[in-house]
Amino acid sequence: MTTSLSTEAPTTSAPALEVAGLTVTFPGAGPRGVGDVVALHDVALRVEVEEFVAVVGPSGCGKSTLLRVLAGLTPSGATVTGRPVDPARGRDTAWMPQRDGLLPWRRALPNALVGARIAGQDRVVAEARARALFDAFGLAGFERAWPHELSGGMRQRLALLRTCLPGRPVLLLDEPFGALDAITRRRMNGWLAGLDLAGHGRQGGAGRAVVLVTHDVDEALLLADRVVVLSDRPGRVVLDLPVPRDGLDEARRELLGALDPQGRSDGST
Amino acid sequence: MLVRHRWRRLVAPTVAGLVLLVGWEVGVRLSDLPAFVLPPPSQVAVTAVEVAPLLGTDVVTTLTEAALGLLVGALVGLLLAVLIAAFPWVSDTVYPLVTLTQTVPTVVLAPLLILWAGFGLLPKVVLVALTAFFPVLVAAVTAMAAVDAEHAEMVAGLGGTRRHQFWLVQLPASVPGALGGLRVAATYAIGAAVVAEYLAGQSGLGVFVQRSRKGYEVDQILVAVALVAVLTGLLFLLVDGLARLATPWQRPSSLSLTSRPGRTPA
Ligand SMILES: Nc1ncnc2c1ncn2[C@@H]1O[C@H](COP(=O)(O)OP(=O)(O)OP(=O)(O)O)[C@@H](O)[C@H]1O
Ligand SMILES: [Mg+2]
């Protein structure tokens, strides 16, 4: 009664992105790996092109660690072992760090084109497309406001569009929507919904893939074609579930199931 | 509150000099020491209104030497900073030896610098540039150090390479940190010049100290202090005054933090 996107999809292809084995170590305060941190645990995760994967998992498990691994970034003075079986394509993301990471000596405009920059994008054509995009983001009228004079969603908002605006055939966003209100998280849902990222509306559509780490099981299920659990800290894969396109309630029963295997799962609506 | 802060910014430092110049005035008369050990500051005033006229040119001089001396040194020590900051091996071999040159005396280094490039401006900007450079530099290689990883990883994240890292972070961290470092540049840059002046000029501040020395005429050595004080003020303010335009993101922060809390909107 599931139908599921991803399993529909012939995965004969090169995936947009893989991963497999990956375990990652945080060294302790102790002498000889006593204290050790272990983010992650023999994780596996192969995205397909034009999917949309997102990642849930209690705070502390690992899915900024893992994100930022699949962003070709070695967390600093972690042991990384496993594959990050890169693309024959190369380095093709964009990463959205939890934290903004806005340059706080750029005003917004410019801060948002940085990723155009580094992409070598025409500054014009990225300005222009970059211009609407403040529209669409509710962010107009704020082109020349620098970042601290933002609020904390803006800058989120503003983060976000410095990550799309190059047009990476990957995106990794970071809990994206993680200091929005409901009503602007929802339009934001829209929008990245509305962007047809995964192409489902139109054959050969933008051809990106997104992974997606959030901790609002709802907006995994609205906006993902696989949800991703990862349990308690070390992080490991418990649950890689394709969403169905009806059926949503079963899906989020699991969903927190498996978020809270000791808990009831019942009583969340 | 507001008043409380007005007063001891400007009424507090007023009320301490004019008690050191009653004192002065009063403990010279009563102690009977003669003018040209130590004049009362109401003399050194009325010598000041009688040589004004005749400093203009050397006034002019002393500012030229320091505002240029603190050009070139800005523009020497973020340049060293950048190649430092791009070449590791740059950093390694050269940065221990422009310590070094810190470490040479002044009063060394001028007759040195007047044998080689003779008596006029070149010397005096090249000492001024020397002494003004090293504190941009330190200030401008910690900042570029520093960069917040944040941003770094931004970058890195979008696909950023070195070059990138350095013209989108580095650079632009390092500049509240090397405009720190030319507000101190700023302070040394009066006195390096007279100084320079002082060893071998023609014209200048320390030309005019160097004559008053030989007649023992203490009233204009004190003028030349006081004006050398005054210019070194007033230098300083220009410099935080463009400081602060380069870097209009700083503002509200660096404004309620540093002490000026009197420049807060009645
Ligand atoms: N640079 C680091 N040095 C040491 N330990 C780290 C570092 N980064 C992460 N960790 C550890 O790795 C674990 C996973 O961190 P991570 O940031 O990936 O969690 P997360 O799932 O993103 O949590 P949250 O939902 O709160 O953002 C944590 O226990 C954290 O303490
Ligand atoms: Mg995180």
Contents of the next structure:
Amino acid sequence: MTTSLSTEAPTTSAPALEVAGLTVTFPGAGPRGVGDVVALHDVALRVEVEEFVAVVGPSGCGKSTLLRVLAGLTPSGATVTGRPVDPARGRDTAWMPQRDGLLPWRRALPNALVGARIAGQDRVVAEARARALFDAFGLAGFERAWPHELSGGMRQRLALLRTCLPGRPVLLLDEPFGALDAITRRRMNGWLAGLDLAGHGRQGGAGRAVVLVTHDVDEALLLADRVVVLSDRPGRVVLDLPVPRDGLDEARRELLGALDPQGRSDGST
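Mind sharing the form predicted on its own? What's above is the form predicted together with the partner chain.
Nothing else is written out below except the one chain.
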């Protein structure tokens, strides 16, 4: 069953996000004179409205760096060349980092309202929307719970609710379930798939563009419309694969092959 979010994002002209020829370089540092580090090289990525794109790749290939650039957050000290997304578009994005970042001195509902309040939304309106989303996110009844009283999965759902609440047309998710155990992660993936964050076919064209960074090929295939594979550092796009609605075994083999071009993959991620 698919659940539609009640918080509607404003209509965004296509594409929602686009980078071309993106290269990100970090200056060398340290007593041994380590040279400059090229994190991303000549990356091109286009994401449409109502499209969910997953980005996978080896550790250290620049996935999180790419997400920061898409959010308009140029990494400190980095040199960015090419044609990244217009920095002004950073105001249209909501970014969820790997850690939930919940404030331990705020109960669940006030935590959910943090992003909306920073965005300058009316408190009464934002609170009404948040209460409606607590049910969709499986958190009904926990509005007054402290963060330490929530399970790991509930904390991540609350962090995602906080990210969605301002109604930004672009959601950037940096391994939101990476710290969870395997069973909880699979359950969270199934729940998120039913939530339809991108709003496919939402009335009035008010869907979102969603970019998810993950190490998990199965998570990417379950949630995304397309999966983009980055190579080892410097990260560059080596595969851009539309996810078929059936025949996922072949898509999985193709993704694993792109992740391990030397053929050393044992089928795990």
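What you see is a predicted model; the values in this text were computed from it and never measured. We call the rigid core the largest set of C-alpha positions that still match within 1.5 Å between the two forms. Residue numbers count along the first chain shown, from 1.
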item	value
Large Cα move at L172 between the two forms, threshold 2 Å, rigid core	no
